[in-house]
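Here's a solo chain for you in structure tokens, the form predicted alone.
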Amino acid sequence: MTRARHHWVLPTSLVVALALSLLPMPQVLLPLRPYWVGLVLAYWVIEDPDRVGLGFAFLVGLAGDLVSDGLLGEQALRLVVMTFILQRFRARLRFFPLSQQALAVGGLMLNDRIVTAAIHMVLREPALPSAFWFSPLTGMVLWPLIFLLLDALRLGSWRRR
């Protein structure tokens, strides 16, 4: 018996992640905004590496750059670095319990912040605010929910109940 694959979940989840990244938030909460595209892409790199690789991450990052007001290529570079790290440690991450995966994803999001800060420093962009470093915590807290939601949609387990 083969599992039915839900091919619509990958593109839909990325479009929703892009939309969530554009959602207006109060100025006070902006530093806590999770990197939605990074979190969703991390799920897909871990769970479906045959479809989601470095080239796919680059294209998603370019799409993210086009819809946001950031530097062109910044998100693309950040997502490629994130995908490379995830591909390297994918086999280990898959078998971690969700709590340990959340810690690993938090570290990955922190690495993303370091890459962003390095890009801004090299390009002599204005310094990022200190609250900029809080976002990985939000991503770490949201990871179990994102993982379980995408897993249920991908596997269709929400229909069987």
Contents of the next structure:
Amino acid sequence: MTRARHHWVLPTSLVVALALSLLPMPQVLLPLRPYWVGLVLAYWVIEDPDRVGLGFAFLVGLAGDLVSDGLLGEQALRLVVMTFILQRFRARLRFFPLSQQALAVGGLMLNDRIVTAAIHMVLREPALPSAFWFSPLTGMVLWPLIFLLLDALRLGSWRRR
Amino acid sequence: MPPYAGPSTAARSGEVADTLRLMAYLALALTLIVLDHRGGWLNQARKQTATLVAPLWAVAGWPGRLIERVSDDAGTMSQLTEENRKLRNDALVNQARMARLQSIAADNLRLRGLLEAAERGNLDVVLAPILDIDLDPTRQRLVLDAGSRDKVRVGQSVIDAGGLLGQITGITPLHASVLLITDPSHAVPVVVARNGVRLVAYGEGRSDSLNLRSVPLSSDVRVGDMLVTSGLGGRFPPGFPVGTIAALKPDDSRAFLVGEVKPAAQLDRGREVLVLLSIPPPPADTTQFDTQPAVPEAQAASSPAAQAAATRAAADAAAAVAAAKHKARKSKPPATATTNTAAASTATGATRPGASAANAPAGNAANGSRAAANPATAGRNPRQAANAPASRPTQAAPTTPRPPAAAPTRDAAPPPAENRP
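Moving on from the form predicted alone, please list the structure of the form predicted together with the partner chain.
All chains and molecules follow, beginning with the one already shown.
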């Protein structure tokens, strides 16, 4: 099995995504930081639905909460919602061309932002600055790169699309 | 039913299950959120996991630090480049400056060489700081902070920027005492720079004036004339300014003029003086001249005699001698009472008037043929002429060859003969 050969890619990619979410960045670029964990998890939900489901997303979200020292369960909630939506549209997304896929992922990230804003609003947490609404855009732009890179790592070679 | 009803129902059931799972997870997540939001119950769990998360933080920090270091290095790089450029510029400027300074140094060396040559050639001097000043009417002396160690010797002349200051009269290895030309016991042979008329300038005990006595009326001496050392007597080198004549007036006898001289040297000022190291030639052996002095000294006698001598040729000296001796005998020799009267009388006659009266013939006669014939009179300056006969009879010969301290003094000199007509 081709998949079995590269088991390490899934945890490694997630750890890297967590690290990237912690990466110190200049104040100006901070709002543009994409939701790395969400993007990487989205890939795995699309490409490896057998192993990555709601439960996995929940655990990854918890890990993210712990790592980012945010509200425990917040990312778990976001990732669960995102995973659920992805699972719903997985079949279609898989056959989208990469650009369209990127658009869909952008929408997904926007939804994620909305969920986050909703949670903050409900809990009367301080709302994130409006500049953070740009992060779905960068996520959308970065999606093709992430997709191709993870594909290459997972399959051992660049996949033609 | 469409053929896809089966799978669709299966999918639907899966959907329902998914939705239910979603609900469960969402509920779980929300519980966690609420629990965390209220009361921070999960703080303990956070603390435990923080240790696990720490390495991840560290890893996440790497790129940042890397970027920081790179940017730092880049900053340092540009800074160093800038600094390098500046330093190179400075080095260039400094090099140019150095080149200029080198040329200046070369110039300096050359000029110094010239100057030294000049100094060696003309004036071998020692710059001596003044240690002590003694300026009262009876004693006009300086003590210099330079002694025999600095090649200072008794008899050397002391000058300053203006002119002659005095002569060294005492010496120790480290100090020297200077008898100033204004000391009342000091006399300096001078010539009027303008016309070469020879005079003697006496100290008065005042640091701002010298005295000229018995200046013949006939001599062409005017107020404002510059006096320089004549070099006669060998004590002082010739040509150093002594002073300018500030006033001239007839003396009591109305036969001579008395002059006041403003010293050229600043005797009451300055902190350093120059000692001329060229040691004056030891005064010539006076024994040789002893016989002769009587002849011209006698000329001095009285003013008429002097006048006559002036007009007459040198050969007439003998007659004048007689007159002088006669005159001198009449005038009682006071100061040198202990000495032989004859010698004393010649001395008295010779001292001042000899000098002044001899001036006239010397001025004229020396120009003539007589200068060589009469070195002891014309050549020797009056003080020496006075000194030689005065000291001779009483004291032993050894004193005469080295008269430095005694030479300029005129303590043995009686009042001028011409003052009593």
